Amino acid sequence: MPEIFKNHLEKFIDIDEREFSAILAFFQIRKVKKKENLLVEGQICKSHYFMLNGCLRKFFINEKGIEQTTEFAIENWWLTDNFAYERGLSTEFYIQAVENSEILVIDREAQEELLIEFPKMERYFRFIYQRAYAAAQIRLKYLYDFSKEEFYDHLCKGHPEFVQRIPQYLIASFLGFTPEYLSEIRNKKRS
């Protein structure tokens, strides 16, 4: 399973077997059951998660008590509350397994040591953060630019793996509307 991580690293940096073994030692491999929380609102965010297999989601509970999903992570994606993680603060989010998952976990102190020992990992994380930031910018644009139906259509066309894999109530939460409204949109498409 760690080969998935090695292959991912090699997309951004050159790395040999010896280096990879040493880098992997900074991580823990963890299995997570569906619906298990890795992070709960109010906890100090100490970990950054790399998906080997499965799916995680990040969400918060709004003032009406409704879960609002802000991000998903599938294979080869990273997930954490970046703001709280980088500053060692308590989080306003939850991170929960959508499926039984296997992840690599690194804490902030281990990541700092990793970056000192392997400076090329700075380059790797720079690419990862740039891509995450770009994805957040695009999502924000879509929230303002698209109607709800257009946003759903775009998700279906651009990320069919999500639509097929993730429960519809979570898709609705991610898009910012109710499961009932998503059902209406889907029914319109069928007719």
Given for the second form:
Number of protein chains: 2
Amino acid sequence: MPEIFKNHLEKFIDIDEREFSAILAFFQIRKVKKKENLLVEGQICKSHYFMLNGCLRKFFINEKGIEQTTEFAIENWWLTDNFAYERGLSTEFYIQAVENSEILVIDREAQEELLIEFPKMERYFRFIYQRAYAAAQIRLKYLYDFSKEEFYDHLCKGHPEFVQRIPQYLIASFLGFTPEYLSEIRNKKRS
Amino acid sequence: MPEIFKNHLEKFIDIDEREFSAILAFFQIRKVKKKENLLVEGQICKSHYFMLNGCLRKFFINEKGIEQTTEFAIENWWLTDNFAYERGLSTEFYIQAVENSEILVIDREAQEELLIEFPKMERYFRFIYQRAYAAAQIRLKYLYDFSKEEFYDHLCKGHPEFVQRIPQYLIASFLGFTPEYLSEIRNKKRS
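Mind pulling up the form predicted together with a further copy of the same chain next to the form predicted alone we just looked at?
Following is the full complex, with the preceding chain placed first.
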């Protein structure tokens, strides 16, 4: 299963078996059950998660008490509350398993040691953050530019496998819809 | 003036005078006049900008023909359309000087060579993108969580120097207000 991580590393850096074993030693492998929380609002955000399989989501609870999903992570994605993780702060977010998942977990101190011991991992994480930042900029543009309906349309066209896979009430939570309103839009699209 | 860049590098990596001169050789220094465009919608996004002084903004023109500002950059900030820059694509954005500014400019090929010749710059850019990504995640949460009025309040409290410095019609463009609506809110706050 950690081979998924090795393949991902190899997209960005050259790495041999011996190095990979040494790098993997900085991580724990963890299985999480659907609906299990990895992080809860108010906790210190200590860990960074790499997805081997399954799906996680990140959400916060808004003033109205509603879960607002801000991110999903599937195979080969990293997930954490990056601001709190980097600074060892408590988080305003929850991270929860959407499906039974297998993940690699690294703590901040271990990640820092990893980067010192294997400077090529600086290059790997530079690419990871660079792409995540570029993707977040695009999300920001969509939030300004698209109505919620347009954003849903865009999601269906651009990532149909994603819309199929994620339960509808979580798609609604991501889009800032009520589940009922999402049903309405889906029915309109079908007719 | 490039000393500002050296000071910024030194926050993240150790660097001596000789190395700094060699790193600086990958950049051009450029002066831009207020309202001058560095990037225009449809152009290939070739360059990454580091701010020595002044202020730039990034915006796109929405369906209604209105300029929607998505980012500002002041001293010590990097700015580009990261998605288009990394892939050598044409951009949907404009980058324009808000004030007369002095900037360092690096092109994608030069940045790649720089990273190969000075691997410690991988560490520097890893930090830059990591922090930019964390900041973008916070922006995303605000866009979901705050009304426009709350976002303006938050901006005034958290970054008063910024709200003072940027012309009001651009603050309005960043918040997605009309300038008239921003005036109204400001008058309400004063009374």
